Structures are given as C-alpha cells and as structure tokens.
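Presented as structure tokens, the chain that follows is alone, the form predicted alone.
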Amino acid sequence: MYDIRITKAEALKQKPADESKLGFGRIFSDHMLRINYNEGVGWHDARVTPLENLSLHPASSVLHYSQEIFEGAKCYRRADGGMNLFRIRDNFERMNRSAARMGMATMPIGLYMESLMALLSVDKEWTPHQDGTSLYIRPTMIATKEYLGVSASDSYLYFVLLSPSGAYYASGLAPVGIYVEDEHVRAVRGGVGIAKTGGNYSASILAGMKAKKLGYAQVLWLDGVEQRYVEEVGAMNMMFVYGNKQIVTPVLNGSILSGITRDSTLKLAKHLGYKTEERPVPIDEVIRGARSGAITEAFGTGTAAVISPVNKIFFKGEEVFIGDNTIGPIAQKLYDTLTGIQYGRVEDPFGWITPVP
C-alpha cells in the first residue's frame, strides 16, 4: 500500500450533457495525478488533486532535450455501470521500458496501479455510458531537472490525465487511405521508435501534413535505413490479411513500437482460429499484394480506433485499393470481439481485464 492524498476539487465541472459529441482530448475531469522523483529520495508525494496547470521552471529538461514518456489507455463502462480497464499493467510495464529507454526513472507497477485507482476513484462517473465511448487515461512522465546541459535528470513529475473521449467510429467502421512517406522516415533500430516518446510523434506531423493535403487519413512509414519495408501506419501498427486466411504484421525490430493493441490482435486471431506471421514487410510487395488481389484487408491496431481498415495505398504517384470500400470481414470480427471483451459483452479468456473498483 502506498501513501496516496486525495484533495477534491471545491466545485466540480458540468459534465457533457451529449456524449455523442465528446471528441478526443479535448475535455477532461476535474482532477489529476500527481507523484514526484527526486534522486536518492525516490517516488515520492502521490497526491490526488483538482486539475491545474502545471509550473515548470523554463530551464527544465524536458522543455529542451524532450526527456518524456507518456502512454494512453482506456477505462470502459460496462452495461452493469462498472467499468473495465483493458491490459493497463502491459501500458505501465511498458512505460517503465520507454523510462528505461529514455534514461529516465521507473516506477513499482504497484505504484503506477494504486495511483490510478485512486484517481478513477474520484473522478470514475467521467467514464461515459454510451456505446462507443470510454474514459482515456494518459499517463505521463517529464524531466524537471533545472539546468541547460543535455544529461539525464535528476528529478522527474509523473502525472496522469483523464479525458472522457467520443466514439472513435461515430458513422461506421469506414475504411481510410493511407499514403506511403517515401522521403522523411518516423525511427531507426537503435533510436527511441521503441519508446512511446513525444519525439517519435511529431517527427511525424510533417509527413501528416502533407498527406492530409493530398487526402490520406494517415501516413504509412518504412523503415529508416532502407525506406523499402512496412513499418508503423500513424500511430498504430499496420497489418495485412492474405487469402482471407493468414494476418501479416511487420515485426518487431527496435524501431517499431510494440502496440498492446497489436499484441492483444495477434492473440486473439490466434484463439480465433487464423494464421498470423511476424516478419519484414516489403511495400513492393503489398502493392503487388492489392493490385492482384492477393491481399484482402489491410488495418492499423491502436489504443484510439482498435482497428482502422484501410482500403487504399498511395504510393510514388500510384494509388492501388484493397478490398470493396468496406470493412473487410476479419477486421470486423476482431474489431467485435476486442471491443466486445472491454466492454464486458464478451468472455475475457486471457485475463486482461481489471474491474475498477
């Protein structure tokens, strides 16, 4: 057990009267955690507060050498009114390896769990009812260290957010293009596209842009040295389906981010009876793959959409389509089923649920 204060807000926000129109990471409930790392001392000072803004000094680590970790995860009502947490050990599990990576401190997954607990315990009816929706959990950790020289630091704030966020698909699950950057690249093995870092993110934005430009919801990215195999699709990680049998994901090779939802999606294709192989992915061959019709479903794994079919590929000045414009029917049923498992509609046979108390 850990020392944990919770101090409540004196008056509490009027919360979205339309959950259909809650968007993303644009509201969030009336408190936050936070707890402290100083060296020698250790974690120390979890506290429970009204949400506020933060005061850093301008010399702070993190506002120059970008030493940050965050993770994103999601707390879901079930039909019952109680709500599930999906994995959220991996998510800390995984935190403290991007912490590890970053050359910053980790935290006791106890720790991490218990201060969560006690912060959905204040703020839980922010976890919305309608079908669709969840509240999103954003751990996140930065450097404080006050001194302009790049060395790790030696004191960090650890805080988590909570946004109660809209149906990712509020029309249907729509498939979306996808445009192939072929000039600027996300990571390299050996670089931090392991961690989930701000960097890894807005090197991407560039790419975003101008993909937006041309019409692409998302940037399909190849690896860093070669520019010639699949790596990460956005935010998510990317997979193809062959002969409606067999799901194709690149593998994990130091520049990819290991998704929790890619993993949970490889396991549960598993139980549900499909082939899935981890290997190197050549964009030369998916293209072939949708031009012969060799490949039938493409679809990004993420925390925000869980599944994204995609139904068209730009790349170097040729756009080839995958499957009829609509979700393809293994994307459906594994779209189903995990949803269905965090929300409590579905039998959880891999224990990844924890009921929030």
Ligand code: PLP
Second form
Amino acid sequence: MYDIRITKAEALKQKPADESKLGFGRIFSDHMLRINYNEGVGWHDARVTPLENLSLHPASSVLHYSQEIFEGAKCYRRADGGMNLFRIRDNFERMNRSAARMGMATMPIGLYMESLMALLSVDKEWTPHQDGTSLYIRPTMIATKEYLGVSASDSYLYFVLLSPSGAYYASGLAPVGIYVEDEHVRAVRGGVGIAKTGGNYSASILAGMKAKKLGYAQVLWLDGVEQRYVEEVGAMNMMFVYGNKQIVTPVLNGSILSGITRDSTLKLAKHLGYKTEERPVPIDEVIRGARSGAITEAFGTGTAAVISPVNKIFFKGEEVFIGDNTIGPIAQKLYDTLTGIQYGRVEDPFGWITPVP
Ligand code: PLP
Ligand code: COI
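What I would like now is the form predicted in complex with the ligand, since the data block earlier showed the form predicted alone; can you produce it?
Now the complete complex, all chains and molecules, led by this one.
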C-alpha cells in the first residue's frame, strides 16, 4: 500500500561466523530504513538503502534538545528456518505514545509495519540461528529542524537498524546483583519516564557507573517523589515472587515505562495459574522480604534482557540476598514459556506472533 523504495547494497558484509560471540548491539545488517517527515507534507520518501552514516545539520534540534524516541523489538529464528516477530504492533503503538509525549509526529501503524517488512525482505537472513540469539530491531525517530530555538520540530527522520544479538548481559541467565540508587531519580510522574526517549537513558548513566564501581550489574530506581517505592531496573521492569507463588510488580504509576515483556509476563503468569499483583512496592518491604525469605525470587523483564534473575540487592550500604544463586523455578518457567512462544516452540495462545513473510 505504501511506496517504499529498495536500493540494495552492492557488496554484502560477511555475517558473524560465531553466533556465541554476538554480544548486544555491536553488529549491524547490510541495510537500513529511512522515512522523512515534513510539516504540511507528512511522512514521505520511505526507502531501504545500504547502511550508511547520517548527514545532519549541526543545529538539528535532536543534537541540542534531545527530541528523540526509540523502540526495541526482536525477530526470532524458528526451528523450521522461518522467523517470528513478537508483539511488534505493540512496539509501534508505544512509539506513537512516546512521539505524542515528546511533541513529535506520529506515524500510521501500517507504515511502520510495511516499512519494517520491506527492510526485513532484504536483511532477514541476518537473523541468527543459535538458541538465545535474535535480530534486534531498533526503530528510532529524531527531530531534524535546523534551529536553535526550543520549539516543536517541523521535520523528523525515522530510521530502523537491525542488529544480530545474543544475550544483553554477558552472564546470560545467571543472576545479577543490583544497586538501589537513593540519590538521583530516573523519572517523575508527569515527566517523560513513560516515553522511550534517549534522555531517560543518558540520565541513568551516572548511577550505572556508580553501580558498576560497586560491583553491581544494574541500577534499581526508586520513585522520584519519596524515593520509597521500586520503579524499574536498568532497561527492565521489576518483578518479585512472594512465597513461591505470587508475582508482585510495581503498578504503572505514570513514571514507569510500560514494558511489553512486563505485560506478556503478567499475562503468561496468569495463564500458567500464578497469582499476580500490580501495586506500589516499597523498597523497605523488599529488603525485609529478602532478609526473611518471604521473597523467593526477583527478576527484571525486558526485550533485550528477556527475564533476568536478580540474586542480591544493595541498598544504603547493606546487601541482601534472594534465592540460591540460580534462576528460580517461576522465573525459569516464565522464561521457557515466553521464549518458547517467541521462537515458535510453544503454542501462542495470545496471538503475539507475526511471522516474517
Ligand atoms: N523499562 C525501561 C526503562 C526500558 O528501557 C525497557 C526496555 O525496553 C523496559 C522497561 C522493558 O520494556 P520492554 O519489555 O517493552 O522491552
Ligand atoms: C530493550 O529492551 O529493547 C531496550 O530498549 C534496552 C536498551 C535500552 C538497551
């Protein structure tokens, strides 16, 4: 339905030979997608081209005022050689919600979908085969107005990169320790925490450096007002298992990013017969629950990291431990079911999969 031009690269790159060493987000496919937006014209000039550097005027507003949004999705290789996209429309719907929050142009879901399929039609063979790997999809939108005043841009560039990736953490499914940041905050209600915008991530880097220095893999963020309630962990939503049966996660309160893996995990958990609860989760309750053993498992959920178990939490100078240093049984069951659906090994009861033609 949409006019999408395809220009193929003359020489194709060598695909990674050892898929156990992909890492995350370092290798890129042969092509990229670009679509331009101009006020009064709308979205136009959709094109798949060889991957190349962008040329931007140095006054482009994204470079000064961070008017930028992105998404993260994955294409999974099935055992029969075909490929699955997981809840991809939900990513594009969230991208439009992020765009609306940041005063940027939204795009018809059909154009997001058709243009991604055009890019995949030339680069889908970059989807790796090894278990646990996938083709990470990074849709991005930037403001390109050449103007130093602070105002809505009248032009945007949307582009998509494809990156064959392995585990987000080098440790894979091995549990990680997290550091509770009690000085800085990630987001406040009414702010932009609910949008997937670059500034949220640059604001998190200093705390990430502190965590790393202390030997922790990720930062657990508390609410921006009282610093009493758990919000998110790194680029993941956070879940706790109480008494080997009940899954508790912070309620979406206006500053937490609404994760697609979070929603999928809650739906799968209910489907598998576990009790789930979305409510404010005080950090004091988590520390007490870890000490007493009332909390039996903790894990983060996200596209890049999937389900990532947590075995220790550092809060105000004290370290508490959860579980026995392995992934817990509920996290393992959820991981197996979720990845089973994504890789086409398990029936998809929710209609989450879009096969790549
Ligand atoms: N929270 C933040 C801040 C994130 O960056 C992400 C990653 O996308 C998530 C949560 C998890 O969201 P999703 O499951 O949609 O990937
Ligand atoms: C994702 O999970 O897709 C993300 O966007 C994480 C990213 C910030 C590394």
